[in-house]
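Encoded as structure tokens, the following chain is the form predicted alone, with no partner shown.
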Amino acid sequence: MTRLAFFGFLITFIPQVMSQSPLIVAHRGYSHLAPENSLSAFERAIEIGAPFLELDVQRSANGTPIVIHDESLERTTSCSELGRTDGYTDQELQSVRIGYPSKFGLDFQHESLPTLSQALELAKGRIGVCVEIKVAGIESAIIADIAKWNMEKEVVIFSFLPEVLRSIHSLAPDLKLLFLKSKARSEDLNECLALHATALGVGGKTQLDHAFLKEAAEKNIEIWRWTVDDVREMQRLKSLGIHAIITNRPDLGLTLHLE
């Protein structure tokens, strides 16, 4: 091979190798270092260079999108408030603290419960955001928050709920959609197409192999895998050509791009 041909080979080969590295998504922010779904966790994901963060959205009594995984406050609260988020008004939720004391002690005892709008404001122009909608009925409010910060091209909408994805598509057809399944099968690829979702997010019960990835690629559906914190499994998924890995350890995931 001549030197000119060799450099020509590198020009085409290197981008192909780089393209095989999966997108790394910080699950609930960099939740290994800071309370999940907190602004601190999101800031830490940005600091280490994660291309995307994932967050969960419930609702307040006023219908405002609130960033928290559980429908209730108990697990992560570091104050006296208990009960469902939709049992509190926006004003009442401003005083809720989500320091996750059972995991982080008093380190984040003053961490506030964020709204979706606050999270998007922090992320705008700095990191992509995957918004998992946990409850139906707040689709319009979520779309309004995304539009407020002009982040339509920086957001991916996640949901386990087909009706939520249908609603989002009818209201904002240009938003990217991802359908979540704990144990995905071939028929779920067809449901993705029916829901106008371009990606399928799969859990650990899903049998991921070359055949499944090939079938998804033939249907132009991306496969995203959650939640993976083991480097060996990340490497296996990379070898399969998976599109994205959602992880509590984005620091470990980003090392895949260096291999």
Second form
Amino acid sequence: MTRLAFFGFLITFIPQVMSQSPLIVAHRGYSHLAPENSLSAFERAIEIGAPFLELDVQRSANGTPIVIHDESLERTTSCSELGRTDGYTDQELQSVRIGYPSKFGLDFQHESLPTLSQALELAKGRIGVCVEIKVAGIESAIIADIAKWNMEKEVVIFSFLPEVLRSIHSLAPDLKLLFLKSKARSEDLNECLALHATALGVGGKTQLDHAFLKEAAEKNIEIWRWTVDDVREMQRLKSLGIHAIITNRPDLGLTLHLE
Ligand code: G3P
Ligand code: CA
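Having seen the form predicted alone, please provide the structure of the form predicted in complex with SN-glycerol-3-phosphate.
Expanding to the full complex; the earlier chain stays at the top.
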């Protein structure tokens, strides 16, 4: 490469690379604008150009991975079904509507409860997907869904549950893993290494400072922070050099790339 071509490369590509940092992850989709964990929230995250969305996975009675945060259906559903998600088969769950009426009124009254497979199909080739596994026992089914859509390189597996990450690693060692901790400490970085997780997702109770991020970098562990919707806090995290910000307001997060 000539010197001129090299400088051309730097001018063209370095700003693009820099502008992607930190990575912005739409928490439960663009959940500020549409019901959390709905296909509408995922579509809106794609529309504004978020590089990743995050979703939560529970299970149906017959072991199908279902996209919903809570164990129970009450909070976000707008129909008469009550009780636990795993109390119904995937066939029965098809009629559940997740318009989150206490937050969005009737605006999304026809929104259906997605399976993981449906969410992956929508995302494929358009946005990366952080799959947070809320319960143990469906790891094989989740890996099968990812394989069905050939999305091994487009997903990151999240979990608070070490046994889930161990199971995923033993079944699909090439999948990227992120270990979640509400109040992360130095020893959790070592737990990441033991779990083959290359990222630690930390909650708001974590003391995030230069020393913690330096130690993580020395151990080659990315730090992802959830859930940050305040722009000033996003800017502080960016200046610390955090890898990713998980937010209900990906619109605000993406403005960091313009600074
Ligand atoms: O991305 C991590 C975060 O989603 C974990 O907390 O309760 O929102 O699933 P929660
Ligand atoms: Ca989650």
